Structures are given as structure tokens and as C-alpha cells.
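Next comes just one chain, in C-alpha cells: the form predicted on its own.
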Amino acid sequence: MSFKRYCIACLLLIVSTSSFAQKTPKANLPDFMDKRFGMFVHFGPITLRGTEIGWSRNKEVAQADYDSLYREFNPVLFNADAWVKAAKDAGMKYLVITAKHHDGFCLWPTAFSAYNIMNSPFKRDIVGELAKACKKQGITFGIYFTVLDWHDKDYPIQNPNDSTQNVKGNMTAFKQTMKDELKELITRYTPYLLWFDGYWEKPWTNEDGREIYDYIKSINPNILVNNRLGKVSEVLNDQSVGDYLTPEQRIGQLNMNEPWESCITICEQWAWKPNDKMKSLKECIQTLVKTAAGNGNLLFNVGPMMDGRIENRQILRLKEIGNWMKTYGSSIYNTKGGPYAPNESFASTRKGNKIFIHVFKHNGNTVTIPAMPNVTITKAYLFNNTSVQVRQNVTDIQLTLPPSLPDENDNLVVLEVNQNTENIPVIK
């Protein structure tokens, strides 16, 4: 081999080992971020005990009991159309189902594990029925998949709470099963996105994540993948594996550069729990608003009951959010966050020449926000077109609200300005 050819070969090797075979096209991300609001669903045999999915195995529920629950799992009142309708009525644009959580149970009829829905009394493809219902109702479909599996004998960790139960395992065989199962999910159900979890345990490496990411892209280059395939979870950089950030049980920080999605529960537990404390309508709405104001999406979780139904109280709360979105949704969908970072008093989104100021708290009828240099407010009004008085000066902007306000959860002031609001720098 000539020296020139040797150098080219070395360069190709470096590129192939230090970067992805194919990244998700950047043009795909704006469509996802415009959706702003989705439903997360955690569901499986553990609903028979009412404890947390995956995590209660070998804690609240003994391993032998947990691993046998599928023999009783028969959610006869499961109705995919009803779940998707609940999401749609809430104003949600996409849905993500836990096809396989850390307990290893598969909600679809996989050929690569006997621990799946067809070996339960239910014997119906939950993932497939949800994919069809989402397509029928115009909701984007996504799939959650774990990168660890405490039930699989090829995975070295069998019990994260007791290392004496761990095994040697075979990560090469484990990854092949992952690939086989993911190929089934991608080719059968054509998900828009794959939502991974479980990256933190030692047997899983960043290189494993890159291998799986590249394999996914070899099947469908357009599918979105969250950032939990690799070991870097808080930022997107050259070491990250995935397309967007996923802060959990907290609202992400204002970030105009990296796409992100907060996953947060409507109650306290991810899976169904009897009498679990549910968030108030005000907390739900303000969580959604603050997420959009930070330029992120909200993946809001429900946990259906053991019979397959989503609790009626959760359905009603989702409808209440949906009713709010019918009025104010244009201040959430297809917007950008900012220019102000959200806080406990107000948050803001923007689109075109409009800034939407979501007011949570105010002194009397006055709301004071920081000044916007070189920006002139030409008009200000509530979302019901009631005029709002504005006083602009060098240091701040004072908005005087009318005595009677339309919404106790979030009063929305629209500011029309003399320029494209996306050009306004973030104001802290």
C-alpha cells in the first residue's frame, strides 16, 4: 500500500470510529419541537401490585412474584382508541408507550423473548393497537425501549439492589437481541421516535450506544432518538448519542440551541398506583407553559390501571388541560421559548411579531418585566382582546392588567412588537 493510500485508510478509520454512521437530519427536529406536548404511558404487569414499573422488582415486590405477574396480566378493558383520544383531547400531539421497561416484559409479540404479551392471558399486541389508533387519530407514535434488562440472562446485572445475584452475562448476545427486537418494532410499527432509558449501569458503554444508534439509522435514517443511548446525558456534544435532551421530573432550563423534552408524571409514580397524588390543573398548565417557555417539549406521563383503563380522574384532568389549550394553544404550539427565562411569576413564548407573556403572579394589577432593548411594543392585550396598558422605559416594562382577569391558572398577555421576535436575544 502506498503512503497516500495508507493515510486515507487511517483517516477513514478515524472517522468511522469517532462519529456516527448517520445522524438524524437536523431538518427533522423542528417538526418534533413544534409539537410541544405529548403523552408518555408506563404500563405492564406490575399494575397488578400498584408499585413502580421495573424499580419495585426485588424491593416492594419479590423477584419471583414480579416475574410471574404476566401470568395474571389481563387488561380486558384496554382500548387503544380511548388512550389516544385522551391524549388528543388534552391537546397532545404525540404518544410514547413503554414497549419494554427494565423488567424486560415486552408489550408486543416479539420472536426474541418468551417474556411477552402473547404469553399472558391477554394475548393482544398493545404496541400494534396503539400504533394503529395513533395513525387513525392523527397522533404521532413513539416507542420507549430500555438499554438494560434485569430479566435477560445475557445482561450482567440481574438485581441492581443485590450484586450477589449478578451474572457474567454476554453483552454481545444481549446487544444482538436488542437489535432484533428494535428491528421488529421499527419495521412493524414505524415509530416516529425511539425513547431509550437505562444507560447508567456499568455494563452499558457509550460505544454500545453508538453501535445501536447506527444500527437504528441503517433501518430508518429519519427516526428520532433521544439522548439516553449513550453515557452523556446532560448536554449534546461529540460524545453524546442521540438527537435531543431529556430532563426527568423537572422542567429543563431555557435552551435556544439544543432541542429538549422534559418527561414529568401527572401523579407521582410512573406506573399506576392506587390513590396516587395527582397534580392540580394549575400545576399541569404552568408546567406545560414553563416548558414551552424554555423552548422545550413536555412528555406528560399517565399510568393506566390493571384493567387497561386510564383513571377517570386523570382523563378529566387531561380534558381540562385540553380545554385550556383550545383557547391558548397558539401560544404553545409552533412557538419558540423566550425571550425571557421562565420564573414563578411569568413565562414567555414567541412567534412572528408576537410575544406571549404568561402571567402566574402579579402585584395588584401590575406586571413588571425587564426591558427589551431596541424593541417597541405597538399593541398589548389579553387573549380575549381586552386592552392592556403598557409603560416602557429603559429598565423595565410595566403592564397594567384590567381588574377582571379571565383565567386563574395563567393570564395571557399578547405583546405585538415592531420586529420578528425570534431575533430578540434572550433577556435574563
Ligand code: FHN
Given for the second form:
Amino acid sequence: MSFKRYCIACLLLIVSTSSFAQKTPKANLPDFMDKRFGMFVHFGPITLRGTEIGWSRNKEVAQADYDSLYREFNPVLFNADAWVKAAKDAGMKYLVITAKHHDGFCLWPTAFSAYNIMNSPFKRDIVGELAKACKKQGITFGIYFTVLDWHDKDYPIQNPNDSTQNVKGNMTAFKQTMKDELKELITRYTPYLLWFDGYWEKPWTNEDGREIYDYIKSINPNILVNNRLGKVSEVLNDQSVGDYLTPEQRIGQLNMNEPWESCITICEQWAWKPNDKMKSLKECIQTLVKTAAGNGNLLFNVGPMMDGRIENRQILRLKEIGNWMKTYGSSIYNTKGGPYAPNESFASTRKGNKIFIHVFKHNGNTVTIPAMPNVTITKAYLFNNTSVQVRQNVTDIQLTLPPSLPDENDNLVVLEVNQNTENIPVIK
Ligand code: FHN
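Switching from the form predicted on its own: structure of the form predicted in complex with the ligand?
Next comes the full complex, and the chain you just saw is listed first.
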């Protein structure tokens, strides 16, 4: 081999093995997007007060009081199998747990912070038990990890509500602790994805995010990472850090090009709150449908109570969603969004030669949708195979639904067409 070829070979070897060049293989994303529906879990000692995790520190709950709650945190009714079963019963395919939220408390026995579950009365590895239960029940496991940490003295901002509490900090040491904790979580629990959060404060830079992303890739290049490790951008470009977009408390726009996941609460607060307002079944189903119809995933949040149980009313709501998914799940899982952009009257998902029209509102049992140029509808029916009348012209397609409709949460009409629906351009 000539010296020149030898140098090229060495360069290629360096680039291929060095962490700075590595990104999550794009081939990993379709598997994630096909899951469509996951459970988000916000949990920690703050459930003893019923106020918001992180944000109520030095607000509704005095900082010293908040930071001592772990000494009485003892969720003795925590049962990882029960949480995972609740997710499975809802038709969810993955689960993401707040291993460490902005208050810095760690739900796993980390060697890098004394502020962790083993120094509470509970003394059990909540992250580890959930990882094991997910594996046992076939649910994909993910970990939420905060970028900012208002409890760690190396992080300069100690509380967003009171800048007088701030300290000099040491970002080099802070990032080393983050790397050490992430290595524990990755090597011990093998998460499918890491859900970062808390990128927005001044001490954290996009370069810091890139550094941590590269470090994660050097340990396991296949782990999915959301777009909240760097300074988040509304699109994925060469400046953004991470693999998918994360609209929060709203349904993302129809986007056929970039993977995205909306995170939305089943109630109003992320962590458990007594008598919090819970979404109706219709709202839950239509949120999931509109997310899938936008070509996105829904990470739907529950907040377990201080004793470790998920409220029974939330369990029942999740079961109702699961019953709906038992009938209609094939119009959600493994589908693509579109070709129609979701609106308040209807939304659409598609797979193969079928377009699933999810009807939320109809005018006397008729639904009018824009025509699809060069597409011929060969058959139209409800999910229970009741025929649906179709009249189409150059501008519109009019569907006449049968008098009795099966599901006012979402009346699903299947349109079979003369081509692969994924080739149909988006119709705004
Ligand atoms: O501050 C957090 C909040 O507590 C919650 O974890 C959400 C979930 O995505 N993210 C942040 C708010 O944007």
C-alpha cells in the first residue's frame, strides 16, 4: 500500500470511529416513529406536596423544604410492573421516566450525587425496576435527563425564581458529572432513547450540547436523542443537536420530513397534583389521532402519586384509550401522517393503498374533503365495514356516512385508492 493510500485509510478509520463524526443512524428513526404512542412519567419527592416538579422549588415550596423532601420520600406502593401495564393497556409502545428532573434528585443509585433515591427511606432503584419491567412486558424504555440542575453547586443557576441564590459554579465539573451519570444510565439500563430537557438557561451552550451528544454516541451510537440537548430549534438543521423535534403541550404541525414527538399531559401538571383537571376521553383520542395525522408521536404524561400509585382515574382513562386502540390502532401504528393536514373537522393517516379519514365533525352525516389530484377512490367504508357513499369531482370529495355512527370520539372512514398512498403529496 502506498503512503498516500495508507494516510487516507487512517483518516477514514479516525473519522469512522471518532465520536465527533457519529450521529444516530437515520435508519433508527422509522422504528421510533412507528411506535406513535408513549407514556411520559414525571415523578419525584415533590409529589409529597402535589406541586410542580422543579418549578415549585423556592416558589410554592421553600427551597430548603423542597430539598429535604427526599428524607421522607417513600413511595411504598410503587410497582414498576403496574406502571408498565398501565402504559401497555393504553396501547403505548414506550415509556420515558424522569430519572433526574430540574430539582436534581436522582431516581437511581448513582455514585455521582448523594441526592438520590438510595438516601431516601425508599432505597430502591426506580429507574432500574422500570427498565426491567419494560423489558419483561415488551415496552421500549427511555430516560428523561435534565440538562440544567438547580441543586448541583457546579451549575451556576440555583433557582430560576431567585437569582440571588446563584453561585459561581463550574461548568467543566458540571458536564463531567453529567457524563458520569449518563454513562451509568446508558451502561446499566440500556435506554432506547434519552429525553433531554432544560437547555434554555444562559450557562448552557449549543457546543455543550454537542459535546454531551458526541459523548453519548461514543458509548452507544444507536441511542435516540431528542433535540433538547442543544439550544432547541424548530427545525432539524446542522446547528441543532439531536435526532427529533419535541413540541410541548401542543400538537406539532404536519411534517413529513423531520421526526417529531409532542409531549402533552393527561392532566394539567407534569407531576401529580391533587384534583388536577384531567382530559376527556375524546380529547385524549383526538390528541393522539391529530399527532399521528401530523406524522408525529405522542408522549402522553402521567404523574404518579406520592405513594407510588398512578391515580385510578388516570388508569381508567388510559384503559379507555387502550380499548379504542384495540379497534383502531392499525390506523395509528406504523402509519404515516397526511395526506391532509389535520383540522378541527377531520385528520388523516395512511398506509399502503388505504387512507384513514378520522372524522371529528360532520354536517348531517356528510363530510367534504378536498379532492386528491390523480387519485381514484376504489372503495370507502367505516371500520366496521359499513359502506360509505363517495361522490368526487375536480375540487371535492363528499363522503355520506351511514345514519348510525360507531364512535363520536373519532368516526373512522377507510378510503382505498388506486396507488401507494405515501406517494400522494400533502394537501394543506
Ligand atoms: O420544565 C420542564 C417541565 O417541568 C416538563 O418536564 C416539560 C416536559 O417536556 N419540559 C420542561 C418545560 O418545557
